[in-house]
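One chain follows as structure tokens, the form predicted on its own.
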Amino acid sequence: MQTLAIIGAQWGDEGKGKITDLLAEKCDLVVRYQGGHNAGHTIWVNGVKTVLHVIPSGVLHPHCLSVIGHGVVLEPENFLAELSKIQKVTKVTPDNLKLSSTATVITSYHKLLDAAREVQGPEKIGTTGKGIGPAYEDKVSRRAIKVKDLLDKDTLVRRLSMGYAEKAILFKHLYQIDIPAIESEVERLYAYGQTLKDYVVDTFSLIDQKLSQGKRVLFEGAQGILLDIDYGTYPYVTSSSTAASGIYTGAGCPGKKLEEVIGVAKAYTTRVGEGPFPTELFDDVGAYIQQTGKEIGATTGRKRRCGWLDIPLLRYSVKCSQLTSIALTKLDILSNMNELKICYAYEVNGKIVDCAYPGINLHNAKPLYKDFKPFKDSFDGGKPSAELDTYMSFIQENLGIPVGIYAYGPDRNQVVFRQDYHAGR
């Protein structure tokens, strides 16, 4: 296998970045390709902990170049803060990380007007304030400043000219905020853009050159499928393509196809912010799993909403980013559990749904549960009680993919290919 793709299967949060760092000991390159330090992938290695935002989570392997896709979305002062504390744990030097030259940057107007938009805005989404959305906005609209311009004064001025008056305007007039003048702004990015310069290539023809030297690639995503700006549950998603199409248009994978997609799913269902939720649990069963999956956001420290495991949703996710296996975490803390439920289909206005496709309304969706005899597991080496494996053979079957890999707790040795399942090894 050449190329693979580490996915979220659900809204973000599944453990990708655990799933990534242990495939990525195979890999020759992890490739981050959409997405911004909204993300948080947490990676626990023999009990230190790691928590990483826009570099990928290859970086603990020394073999493994890490690179940074032109489709994330980048806050230089963010990057090298994240830089620095990583190299406490690991050194990482450019010849071991790559960022794209046409990567965009979010400025400090952008920070700006996230925030100013979700306080006072009429419809609550649940950003997390950092400047990803217009960001983006910027990029679309063709007034993006890319990373390569911020190696060029001149050429960084006449960008930045480009929004500016716009956005003085805006933030005046609608918002009441005075924002950085552009002078400032084109000083602050600058002087990053000097630190930066040794990490700057463009990795779109850095990854076909190691496609063709036969090098094994691994696409690290961000958020989940859930949570895509085209099929995510919109307009409470993020601004970025996090499904597989997203590999295409934000890093590229020249000349190949996937081979593997691996979406990763927690045993449960978990969301941060806004947004339909149709296993939302909010009784004492979603406050223990909460509690006891230590269920709080790595970048925005926000508790995470809790609910059983949505085989509707997870359905969804497969079809639409042609998931080839299931990576399943936490089943840790179903364990010991006094009862375990998943829904499998959901009533819609009389009428039994499936799969969770984008024409259905999910506040109107009315989950139907089968339940299961709960697992004792203690996860010691052994092999997998009866329960366990009813458990995750229901996800399998009804998925029509394999469940390959279970993970049971933090640590990148707690983790086990299921005997069906090579990929990876």
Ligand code: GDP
Contents of the next structure:
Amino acid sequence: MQTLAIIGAQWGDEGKGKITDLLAEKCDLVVRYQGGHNAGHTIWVNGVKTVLHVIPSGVLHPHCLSVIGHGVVLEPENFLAELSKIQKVTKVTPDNLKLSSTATVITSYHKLLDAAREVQGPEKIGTTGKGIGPAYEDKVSRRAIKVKDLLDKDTLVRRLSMGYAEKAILFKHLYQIDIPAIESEVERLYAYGQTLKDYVVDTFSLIDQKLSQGKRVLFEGAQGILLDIDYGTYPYVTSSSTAASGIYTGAGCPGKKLEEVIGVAKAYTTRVGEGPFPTELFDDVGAYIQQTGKEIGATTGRKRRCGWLDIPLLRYSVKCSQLTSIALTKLDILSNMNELKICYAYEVNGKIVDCAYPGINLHNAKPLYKDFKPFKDSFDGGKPSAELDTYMSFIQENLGIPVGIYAYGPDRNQVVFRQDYHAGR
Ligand code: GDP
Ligand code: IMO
Ligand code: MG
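The form predicted together with the ligand is what I want next, because the block you gave corresponds to the form predicted on its own; please supply it.
What follows is the entire complex, opening with the chain shown before.
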């Protein structure tokens, strides 16, 4: 296996950070290809917690080269703060961390615009408020600042001026907000550029070169397939290509087919922010999962909405990203429950539907459940109980791909590679 992707198969926060950290041990490069610091990827190693936002989750392995690809949106102040935090935990230098010269920069006004829209509506998305959407909008309208533009003041002034007059008017008249003067924004961004310039390279060439040298590359997804701008539950999505397709546009994997695409899924379902969620639980069971699973966002601290595992959504994710296996996390949270269910299909307008195709109105989907005998595993190194085995077998049979890895705790070691299936190795 030379190329491997780890992608969220639900609405984010599935445990991608943990699985990436785990499999990075056997990889040479870990590459982020989209999203920004809206992501929060948690890793626990021997009781020490690390939360990463744009720095790839292979960073705790000294041999791993961390790459932030050109599809990422980068907020320089946050990046530098994250960098100095992680430098207290492990050695990170321009030798083992590379930032794409053509990644898009998130500026002050992107964050202000994100917040203003969320307050004023008309449709609240429940964004992370980090300026992600507005930054991607500027990229698509060809007005974005790229990381390399931070390194030359004249270019920075020219590029920033392109949208500034328009934005100042928009903010003043529509949102009654004054944005920072262009001069101060130039000085701020240029100063950040000087601090981060040693990390900046052409990451496309770098990945191309490493692949031709036979190095093993892990592409780390952020968010989840159901938040993808094209495949997700629009408009309640993020603004990037979170699915496997984002790897080709956001990092480059030149001429190479991805050999393995692991979809990370929680053993139940969660979602942060607005949008449809057919299996959402509003009762004590939902509250129990939220509390026991400590379902609180790693980036925004918001409570995550919780519900039963949803097979139609996962079937759709398998198709969107050609997932080759599932890494199933948080099984420990379901252990010892009094009831256990999986949604195997929906009833929509009197019809049974087993895949959450985009044509289906998820607001209208009534989940159909299969009851499972609760499992009471303590995950102490023994074999999984027959009940747990039945739960996982149902998932893999219905998705048509194996559950190759399952996790039963936040720590790096709290995982099982199933039978003789060598996921990511
Ligand atoms: P990511 O965004 O996909 O990397 O996931 P997050 O880090 O946002 O959220 C996943 C949360 O679940 C984190 O707090 C992890 O430490 C935790 N976690 C991951 N796998 C497991 C597991 O199997 N069991 C338990 N109890 N916690 C887990
Ligand atoms: P990781 O990588 C969960 C959600 C937000 C909101 C929508 C749009 O940790 O899994 P945005 O700020 O991106 O414009 O918000 O997407 N969202 C996430 N939900 N995990 C994430 O990242 C998310 N990143 C964005 O809550 O509903
Ligand atoms: Mg997260």
